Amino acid sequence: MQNLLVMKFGGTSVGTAARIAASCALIRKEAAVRPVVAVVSAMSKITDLLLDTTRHAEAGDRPGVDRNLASLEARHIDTAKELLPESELPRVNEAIAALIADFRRIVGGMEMLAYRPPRAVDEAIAIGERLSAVLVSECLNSQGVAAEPVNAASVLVTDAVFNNASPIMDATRVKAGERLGPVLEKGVVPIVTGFNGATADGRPTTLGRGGSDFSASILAASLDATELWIWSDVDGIMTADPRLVPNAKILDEITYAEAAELAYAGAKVLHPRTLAPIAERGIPVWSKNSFAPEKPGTCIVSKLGEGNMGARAVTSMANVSLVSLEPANPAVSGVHVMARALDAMDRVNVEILALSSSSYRQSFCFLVRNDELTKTLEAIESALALEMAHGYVLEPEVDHNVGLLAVVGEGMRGFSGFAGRIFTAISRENINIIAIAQGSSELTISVVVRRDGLEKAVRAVHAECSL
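May I have this chain by itself in the form predicted on its own?
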């Protein structure tokens, strides 16, 4: 399909009837001149509501389940009433009721089992995107643009890692062509659910953190799209968080690698996994604001032009903890302890944000998100239970009073003295640096500081780098 555009709309972009109408206007404008595939998230806060309902079901809390189901139905029925002509409502309300009945069936099974199987959770929470796809497609149809809701479970083929699945690209490419190709050829806009997929044998899955953006990226790569536009509620990718740095600016362009590093270190940018499929094919990605579509946004590309020296942006993350592990004596191999700990964290899908180690004592520390701390410690203590019981390895130490600052830029590569400038800027603010991590690519310098100095450090580094 020539000149295909994939457009993805986040939860706030479809969060109300007014926002759905605005997003549909953006789709309608582009669909008038070229083929478009739209990927939609659930309405804002709906995924949280669905997850909360599964927890009530697991606990046997029927009133809690019923209360959430009533809220779920009311929000979508009310949105449809505000969004669509009255003549369309009986049919649309019937479609909404059918999806909610499907969700009720799934949580009913969880209530009977007093357990939430990961596969069932994936099937349940995908209902949010399916409801959203119905509302968006019906809004477009009411405006004279032919559209069809498509459950991504019929398009996107994944492995069987429930709650955090990965795509099988070759199989997805085939299915996407089979399912979406005929729809596009008829001049119809497919409204595809974000976040979810299915295994080759049809078991529902979800893609984990950043899953809706990831879905759009997978489809763009599978369909050989010309561009991918990600619509959210921010103007683009900025040199820093404007809440911390009032004079932060929007970047016109940024590379895939830079965007991935910024996202990994806490910036409100596309999740690193999102960028992988499109980076391989060199498909440009635009980060745009659906609340202010007249603003140009940021384009994510393979390579920047000459002259982009130094840092491009600085980001930070506050809700993190620093975990330290140390052998009880130098006779114990620190490499062995590190390998066992990292393997344990990999098995529970923990993302390590920064890693630093010493030499003689063979101790090392790593930074993780607070919401992954419990499973991190459980995994490590399970993997090293024998060594800890015999006193070969000390108990993990956890420091909650820390924050991560990361400076990102491909132009830092080979820039003599740049790291020293960053550390000097932080030290001028009397902020103590706890740990430092920098990869051999020189793309990112990560610094762990005390939490109460994090915001001041971000402003100091932003100013030092003249961003």
Second form
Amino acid sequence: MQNLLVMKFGGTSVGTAARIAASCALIRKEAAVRPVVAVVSAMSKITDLLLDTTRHAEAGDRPGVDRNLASLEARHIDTAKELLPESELPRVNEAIAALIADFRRIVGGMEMLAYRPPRAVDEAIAIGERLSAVLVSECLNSQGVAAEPVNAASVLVTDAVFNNASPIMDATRVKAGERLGPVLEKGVVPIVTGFNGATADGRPTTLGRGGSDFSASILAASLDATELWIWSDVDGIMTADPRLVPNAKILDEITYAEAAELAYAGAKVLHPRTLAPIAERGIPVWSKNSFAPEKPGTCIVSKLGEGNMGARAVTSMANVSLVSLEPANPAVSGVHVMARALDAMDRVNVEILALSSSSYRQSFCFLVRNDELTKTLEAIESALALEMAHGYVLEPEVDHNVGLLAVVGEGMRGFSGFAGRIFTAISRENINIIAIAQGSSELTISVVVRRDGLEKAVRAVHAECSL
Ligand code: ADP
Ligand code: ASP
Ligand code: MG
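Got the form predicted on its own; could you also share the form predicted together with adenosine-5'-diphosphate (ADP)?
Whole complex next, starting from this chain.
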């Protein structure tokens, strides 16, 4: 399909009837001149609500489940009422009720088992996106634009890593062509659910929190789209999180590599894995504000124009912990301990955000997200159980009072002095630096600091690098 545009709308862009109407106006404008595929998130806070409901079900808390179901239903029924002509409501309300009944059925199973199987959680939480896809496509239809909700479970093929699945691109390309091609040929806009997919044998999966960005880029790559536009609630990718640094500036342009590093190191504006499928094909991505569509936004490209040198942005992550491991006696090889620990973490799919080791004591430490800490420790303790029982390796130590700060910029490569300036700026604020890591690409300098100094460190580094 020539000149295809994929547009992704985040939770705030479909968070109310007014926001859905505004997003539909953006779809309508583009769909008038070119083929469009829209990818939608659940309405803001709905995924949290659905997850919370599964936890109440697991705990056997029926009143908690019912309370959440009532607010889930009210949010969508009220939005439909505000958004759509009265004549359409009985049919749309029925569609909403059917999806909520599906959700109720899945959490009913969890209540009975007193357990939340990961694949059932994935099937359950994707219902947020399925509900918003119905509202968006009905709104477009009511404006005279032909649109159809599409459950990405029938399009996006993934592996079986429930809650954090990865796409299988070849299979997705085939399915996307089969499922979406005929819809586009008819001039209908597919409104595809973000966040979810299914294994080749049909088991439902999700791509991790914030995964709708990733869904959109997987689809853009699979359909050979000309562009991907990601609509959010900020004017583009900024030199820092505007909630931490009020004078953060919008970047006109940023490279795939820089944006990927920023997202990986915590910039919530993009899901960390968004750019991988798109960068290799060089498909341009725009990050834009659906609340202010006239603003140009940020363009993510392969190479920057002249003058975009030095550090580009600073980002941070607060919900992380530093785990240290150390052999108890010098006869034990630190490399061996490290290899066993890394292998154990790989098997449970833990992501290491930074890693640092010291030579003489053969100790090493690494940073993981707090929500992956329990499985990290369980995996390491089970892999090194014998060594620990016999006193060859010390128990892992966990430091919760830490945060990660990362400075990103292709222009820092090859220039000495950036690291020094960053450390000086942090020290000047009397914030303790605990560990330092620089990726071999020299694109990112990561610094682990005391948690209570993190925000201050971000502001100090932002000012120092004149971002
Ligand atoms: P959506 O629901 O549209 O996917 P998100 O809430 O996931 O939107 O991401 C947008 C938010 O990301 C912004 O509101 C902003 O607070 C946050 N953010 C963090 N770092 C940055 C950054 N460097 N540039 C822009 N926004 C950022
Ligand atoms: N709704 C999902 C979440 O809140 C996915 C997304 O919004 O990108 O994580
Ligand atoms: Mg997001």
